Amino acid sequence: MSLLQRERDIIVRNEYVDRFDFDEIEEFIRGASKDLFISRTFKTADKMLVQPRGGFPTYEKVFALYKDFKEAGVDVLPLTIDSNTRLNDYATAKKMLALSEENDVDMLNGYPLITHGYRTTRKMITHFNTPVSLRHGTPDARLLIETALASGIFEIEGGPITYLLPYSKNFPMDKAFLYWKYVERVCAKYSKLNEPINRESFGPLSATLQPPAIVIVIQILEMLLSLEEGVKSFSVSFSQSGSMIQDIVTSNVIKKLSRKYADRFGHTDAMIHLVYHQWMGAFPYNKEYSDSLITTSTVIAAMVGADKIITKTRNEAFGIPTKEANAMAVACVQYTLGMLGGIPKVEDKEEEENLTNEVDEILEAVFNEEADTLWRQVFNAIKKGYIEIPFSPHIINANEVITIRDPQSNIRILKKGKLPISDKSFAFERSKIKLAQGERVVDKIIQDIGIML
């Protein structure tokens, strides 16, 4: 028995989990419908894939949600996990699920997958025969991913950086790297049985004034950490920034550099996809404005050439969207995409050159760290502040980088902290910033955060 399998046997031996039958699970994945694998859908689709967000506590409500999504023309179904399960608090998840089922009131903010179990959930996944993407936010997702894959969920979002720094304050980062190494190995193992399991990094980060260079660096590093364990299908992602041209520049650079670094590290056979998140910041209370924001982001997604778009709804400002609002958003995005054939290529060579230089400069600093493994190089770089996420709550995050918008709404680096970008690159960033006379930086930041309100 391999060391990985011994660890897996320990992980699934949990009082809140039904017995895992690994032989049966392998047999299921080997014979699973090709339509459940988004890695295959990426290869065969002739359009951008549309995926909403969504999740409810009970099986019945998620089933009804999926039914509405399918009627709206969804390409990829979501399964959003509840907060208790994300925090590995399976006891509370079990209690809250029982209360949700008993009283028909949602006592959880998502689907407690581990509580439901893979045997139950698999019935729903195979019934709809559509790729499902696991959305969670869990630093230690080992048991969750085992359960998801056994259920027929063959796209796994997250990573040791993107599901830690934006979500957690105290969870040890070295443990997160090791726990996600486990996830990558399990995904790689199952990828040999049928179509590849697709891994997707979470590009929005803290969803607040994220400079493209940091977003791209983290996407590439999580991609490399995944590919080195044998994963063959990976999605890099980023979210709408508030500037159309900056989104286009970001997409051009992330596509170019993801391929460059995958090839540089010997992963020439890896399939790399691009995912675009609709606006992840504060939404307007005016629902008509929300509709306009969603339509605009759909147009931008087409301009950046995304392989998949993750949608929002007109109800974002008011709490968890209803299944009806979610389905309507999917239908509207599909309708808009249907009108967007033949979009011209747009580029800004000066911006692309500077962004490319910034990403290369930061990554070279990471790769020059004295460490025996890539994950330790990344870990050391984060501890030194070479990589940091603005507005991250985590204690290891340097919190020295300050970003604001320029007059064209592009996100710029005002203070670079310890980011290892050159004087030339930083001077380019600063040259674009125009503060009004007497304007305080803190007031500008508040204004820039609420740009869509």
Second form
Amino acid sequence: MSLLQRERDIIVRNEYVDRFDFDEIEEFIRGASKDLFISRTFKTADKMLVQPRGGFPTYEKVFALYKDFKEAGVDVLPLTIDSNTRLNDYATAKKMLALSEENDVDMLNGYPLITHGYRTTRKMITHFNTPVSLRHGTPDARLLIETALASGIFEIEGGPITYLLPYSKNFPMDKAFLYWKYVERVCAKYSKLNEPINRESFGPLSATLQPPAIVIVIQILEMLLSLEEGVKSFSVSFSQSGSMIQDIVTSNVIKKLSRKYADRFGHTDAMIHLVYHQWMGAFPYNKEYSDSLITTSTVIAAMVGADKIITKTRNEAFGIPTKEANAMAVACVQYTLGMLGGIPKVEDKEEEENLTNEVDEILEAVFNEEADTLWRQVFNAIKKGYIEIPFSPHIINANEVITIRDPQSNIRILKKGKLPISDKSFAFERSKIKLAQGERVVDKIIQDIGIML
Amino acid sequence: MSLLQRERDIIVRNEYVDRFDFDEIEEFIRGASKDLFISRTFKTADKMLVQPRGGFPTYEKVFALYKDFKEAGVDVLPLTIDSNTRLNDYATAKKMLALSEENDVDMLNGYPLITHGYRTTRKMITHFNTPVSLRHGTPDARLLIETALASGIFEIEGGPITYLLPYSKNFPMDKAFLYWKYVERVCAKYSKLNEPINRESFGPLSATLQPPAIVIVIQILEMLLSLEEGVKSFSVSFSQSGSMIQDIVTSNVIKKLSRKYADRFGHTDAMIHLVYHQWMGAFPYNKEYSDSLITTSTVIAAMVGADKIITKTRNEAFGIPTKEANAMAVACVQYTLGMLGGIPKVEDKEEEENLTNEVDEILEAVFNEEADTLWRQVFNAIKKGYIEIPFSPHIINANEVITIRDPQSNIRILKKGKLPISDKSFAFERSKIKLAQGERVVDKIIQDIGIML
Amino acid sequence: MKVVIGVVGNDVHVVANRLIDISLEERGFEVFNLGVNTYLEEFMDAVIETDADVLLISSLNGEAEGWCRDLRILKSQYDFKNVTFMIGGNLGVGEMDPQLLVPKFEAYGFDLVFHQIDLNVGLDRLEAFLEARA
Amino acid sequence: MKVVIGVVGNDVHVVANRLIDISLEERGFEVFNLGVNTYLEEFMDAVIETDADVLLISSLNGEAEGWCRDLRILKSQYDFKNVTFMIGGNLGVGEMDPQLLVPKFEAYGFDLVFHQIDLNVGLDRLEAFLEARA
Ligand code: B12
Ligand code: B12
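Having seen the form predicted on its own, could you now give me the structure of the form predicted in complex with its partner chain?
Now the complete complex, all chains and molecules, led by this one.
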């Protein structure tokens, strides 16, 4: 028995889990409907796929949510996991699920997948026969991913960096890398049985003034860590920045560089997709304005040429959206994509060159790290502050980089901390920034975070 | 006394009109608040101006509408006139106004300006101290415009072609030219007293598959006819086509050519502005989709670089909008414009060249007409079918041109009728069209009209 | 079968009118299109003159009611027994309840009333109606 | 004046926390920032250790109620008479009626409760509260 399989046997043996029948699961995946694989939908669809976020504690409420989503014309269904399950606290998840079922109130902010188990969940997934994407934010997602795959969920979001730096205060980073290595391997293994399992990285990060160079570096690194383990279908992603041209530039560069680095590392057969997240920062308290923001994001996504868009709702500023609000957003995004014609192909050579240089420079520093494996190089790079994200709650994050917006709303690097970008690249960033006479950086930051309010 | 003044005295002597005190009106305009002149706002504002449409029968309802618009952050107020007044049927307008006032139901689809008179209306206009734009659709608008200007309404929409071909079945075209000449002259005269009066042409035409070449030709001709009489501030306009790139191309070409032809005719001192109409064709019956359409139009307007945007509402498919729906649209458009950053400057050299050629070719044919005045040249050109608009109800319209959409939703000329465009230009149009095997043109037209449904 | 079509009153919305013309021809009707801005009397005259089987009126700008009120009176003056009267489009000002509009126009003397209904749905219903009548 | 701040429970929303830190410093407070993912007991310990005048808790992910229920019990175990207890952010799951939320959190032992209120408005109110108390 392989080492991996031995680890798997241990992982799935858990008092909150019904016996895992690996043979049956392999059989299921081998024979699973092609329509459940987003990796295939990416190939066959001639439109941008639309996917909302969402999850409720009970099976019935998720079923009802999926029904509404389908009626709204959804392309990819989401399954968002509750935060107890994310923190591997299955006992609390179980208790809260029972309370939710008895009292018809939601005591969890998502679907406790481990508690429901794969046998139950699979019924729902196969019933709707639509690709499902797993949204969590879990550093140790081993059991979660085993359960998801066994349920028929063939797209897994996250990664050791993107589900750690924005989502955790002190989960040990080396562990995160190893636990995600496990996830990649299981995904790779199952990818051989039918269509490939798709892995997706979470580009929005802390969703707050993230400079594109850092986003792209992290996307490429998580992609390489995944492909390295045998994954064949991967989605890089980023979220609306607040500047249309910056989104276009980011898109052009991430498409070019993710392919370039995948190829350079020998993964020429890997499929790479681009996912665009509608505005992930603070939403306005006005629901009509939120609708306007959602449509604007959609138009930008079309200009960016994303393969998939992940939607927000008019309830975003208030709390977990109702299924109605969520489905309405899906319908409106589909409507907008359907009627939008004549999208021009835009580029900005100078900006693209600078962004390409920055990404190359940071990646070079990572690859030059003395370490035996890629994940250790990345680990060191983050520890040294070569990579850091603004507004991360994690203790390992360097917190030295400061970003603000230029007059066109592009996010620019004001203080570069330990980012290994060249003087030339940094000078380019600085040259775009215009602070008004006497304007304080803090005030500018507050204003720049709140541009959508 | 000048000939014009003699005509003016006759025009304003009408049993439905209170005595016109021209001296007092001149005094009023001379001393009027600069804030009432959109020609000045265009110069001082550093944003796209937002203007809705709207008008109700009674003074009180328009007052309330304006209040809501102001709270929504409107830049330019509209005054839409009822259709009896448009047809110079002041008796019916008066009767219906009385009924509306007594019964608190709207018996008119707009504001009967003649019936209310300038003394009353001026109170409202000066109270809000915001530029007002007159929206009508009247071929003989002489008395209407006298009353509007005397009221403090310093932007007048329309023109002898754009308020005739889409709006009338058999009003004589030569008369329309002469009546509008009167309007231009009065506007020109008053323009000397304070800031210039702004004239605006109505580019949407029949709002149904209008080819950009025809729209631009008509915009330029109405502009020239107006500047010729001494108007110094003019807005050309067009409406969303359904293709983002076609709108951008239209904008780039209309900006360039309107300036070129104004200068060529010696009007180098005239200010020319660009107005963008949100989608003017059939709206969806779903109000949320209408909201999405409105936001999409707004984003395109920003890309197009318009000086003013004219908004629609989520009620469009159903009927005259409530003041609440109307104000909401204004607020959402302002929100969208406010948060949109990093708009790229887009161009498409090949498309722009072709469109420029088409416009130049048609205008050349007009200017080559044997006639002593420009308006007669235009008149002849329309009679000969050198200029015609698809889906005009007017008997003079040639109705030979057929347009359909290409795969990018651009509106293309399938049959050119008598349009004097070169074989090269026409070949370019035809080369873009792709009809599916066995697809009938009628079905394609029906589908292409309804792209927003 | 002969159909007289047109848009009633001071209404210039011509687009649907053109499409109805084409669709009727395709369905094999002989069409007499009076275009926009047509008054009720003109419609009546045309029906008599062409000996039409159907009168199909459109109204989009919301003013239909004012222009169609007198249909019953006009109908009573001539023998229109074998003529089918049909109206469609946007039959009210502002947002209207179709439940209230339809009976109102039926009372004016229309056999078939379509408020904000697609023209093809309406023409299918017309054909079914004519068949049932025949 | 000393203020202990932080985000309660399993909540990682750090942005407002950073801004509150900066704003309090600017207003002349001495700030002890415990960051995100802080439990009620840790807050209490920090208040005692630093001898703070104010405890300012944020909660954004909707779970505040579960984490703050026990405040009254904890308060009763120590002498917090001179400490001002304050909470703000997004205090419920889904869309909530602030009219219901505020009294609930006051009952838990908070002096100042702000549901979806801008931080500067909240800090102005804090200063006014401290002044009135002095
Ligand atoms: C950015 C963001 C994230 C980022 C956070 C990055 C980071 N590490 O900080 C990411 C993407 C990682 C994230 C993750 C999650 N998020 Co989140 N997130 C947001 C979002 C979009 C903006 C928050 C923000 O930064 N705002 C900007 C700052 C400056 O403002 P603020 O935090 O709103 O605070 C203001 C006021 O509340 C006030 N304030 C705050 N504290 C205090 C204290 C006092 C005393 C006073 C007076 C005022 C005050 O001051 C601020 C400025 O005025 C909000 C929705 C929104 N608001 O639009 C959701 C939101 C807060 N997130 C939410 C959720 C559920 C989550 C997740 C659980 C999502 C999931 N299901 O996957 C995860 C996990 C988080 C966890 N374990 O806690 C929900 C909370 C639900 C609820 N309350 O009902 C929200 C409301 C979104 C939603 N509608 O579902 N999120
Ligand atoms: C394009 C348009 C115009 C163009 C018309 C160009 C032209 N000459 O045709 C222009 C810009 C010139 C225009 C002008 C005006 N318009 Co207009 N216009 C529209 C718009 C946006 C689309 C109409 C259209 O062409 N639709 C496409 C065609 C194919 O569909 P349709 O006409 O809706 O018809 C469908 C059905 O009703 C059905 N149908 C039609 N007839 C019949 C008959 C039968 C028997 C059946 C079964 C079905 C049927 O078939 C069609 C396809 O399914 C509509 C709003 C909308 N629908 O989104 C307003 C609208 C019709 N206009 C309106 C108004 C008020 C005006 C003006 C008075 C505006 C003003 N205040 O300035 C003027 C003057 C018009 C006049 N005197 O009549 C109102 C009517 C208000 C109401 N009913 O309450 C509308 C609804 C807009 C609004 N919300 O205010 N307009």
